[in-house]
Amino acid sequence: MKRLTYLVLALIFGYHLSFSQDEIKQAPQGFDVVKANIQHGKIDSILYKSETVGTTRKAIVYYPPGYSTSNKYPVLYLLHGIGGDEKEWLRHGTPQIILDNLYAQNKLAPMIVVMPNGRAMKDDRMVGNMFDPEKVEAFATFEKDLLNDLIPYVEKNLPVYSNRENRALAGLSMGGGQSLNFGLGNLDTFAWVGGFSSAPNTKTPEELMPEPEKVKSLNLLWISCGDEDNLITFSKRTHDYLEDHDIPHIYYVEPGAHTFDVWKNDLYLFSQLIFK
């Protein structure tokens, strides 16, 4: 019998959700509005040497409320879309507000969030034609930059755990495709993987999961997309393959198109399931 889809699959994983099934399909009103009388996290940036690209690269880091270097934290690597850079989530997705509000409600495990530039090339600015072959290829090259340069830098210089159980990878659109490609291609590195409205760069399911049974080693595989998004076929085909092979996952189709309203909702929900 095929497994249920949508977020009820959280029950299969044994998650203890802090909201009801009625609330689970959409973040509540005000989830992304600044609250004055709560603790707030901190936004900073890091510079890391990339042997892959041959230059020094930048990433944005969100530190949770109450952050202390005397503690150790898991890390969520949060990726942007084809027209963005390391600041795209901050510009349009307000992750610091969403996460601050969730921490105030005791709904999150303390974590550091790293937002890199997923366009791994020397001139990684979002200028010119974003669909130039060189720029598109740079998103694939980012796999090496992430694994060989960024993660080792973070684990050497920040107070974080350095095992797969404490690494999550998620992203939107092009970054969603990267997250599925890199996460499912490196099951020894990541235990939590999320693709939000994943773009056509997403590999076919057969390429992503040549040995589907191994995907069961993930603590969470999340696939979501807006019901008005023309790219939903890429998420749906991955879900269908997982369902056909009886692989536990969350497939969440939500109201909306290819916009940050959808991705903010995804972050709100996904962040509550990881590192627990």
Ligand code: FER
The other form holds:
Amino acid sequence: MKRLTYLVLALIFGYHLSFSQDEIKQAPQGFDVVKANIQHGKIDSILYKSETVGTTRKAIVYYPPGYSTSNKYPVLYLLHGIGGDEKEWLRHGTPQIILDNLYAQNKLAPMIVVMPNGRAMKDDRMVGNMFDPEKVEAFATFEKDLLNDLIPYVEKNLPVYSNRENRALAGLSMGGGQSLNFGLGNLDTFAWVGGFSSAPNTKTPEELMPEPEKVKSLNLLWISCGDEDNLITFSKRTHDYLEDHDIPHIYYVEPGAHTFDVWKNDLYLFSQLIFK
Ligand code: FER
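Having seen the form predicted on its own, the form predicted together with the named molecule:
In what comes next, the whole complex appears, and the chain from above leads the way.
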């Protein structure tokens, strides 16, 4: 009898795991290739005054095809990695191509994407040693810049909604750690949170979620990583804690290493799930 119970439990558990993983399909070939004869979004930049850093800071903005200031949009804040800056996603991730193609297939909610510089210090350029403790610390300081400077600027100056349901936060590696740290630490500000291949800056699960039940207020908690990425331990331990506490989330392990192939796929998948 005991054996039968174990078998049934194993089946249910196994099914559950494979179900959440199987539900998600990799981006199809061509998802990141420019297509003619479709509408394209626009890339621009904004400058905002940061009380946190004491400088004027730059962020890149992607406006969706058909963008109009007479509409209002939700906002995805999309964060870069340790060696990047506000242009990293554009340089290596071609989010504008991926998102244009998704819009052409009617697969995305209209949204504005803001790509800030997540290294909140006076000289935020990526020069010298990217692991310099002062630079790494600036990735933590960015929480204040984001909440107190950038988001208020965006909500004052762009045609956007300003409630948690209309704010998403996601990023790759250091930006993934930032997204989990700031997203889970500010559940009243964000309703959609994604960590792609999150780095060692990710807080421990106990620090991230001291009151796990509250995390259920998120509309989406997405955690993904390449199966050949040594940093997967940080995603896995977060996922394990969530599962132990029965907190709904997506844990998606995909083929690949610590590279933009993985993060482009993540953006393709994550962007289709938000603001819906
Ligand atoms: C580390 C290894 C990787 C680390 C950060 C990273 C702060 C970040 C990688 C990335 O953003 O791609 O030990 O410590």
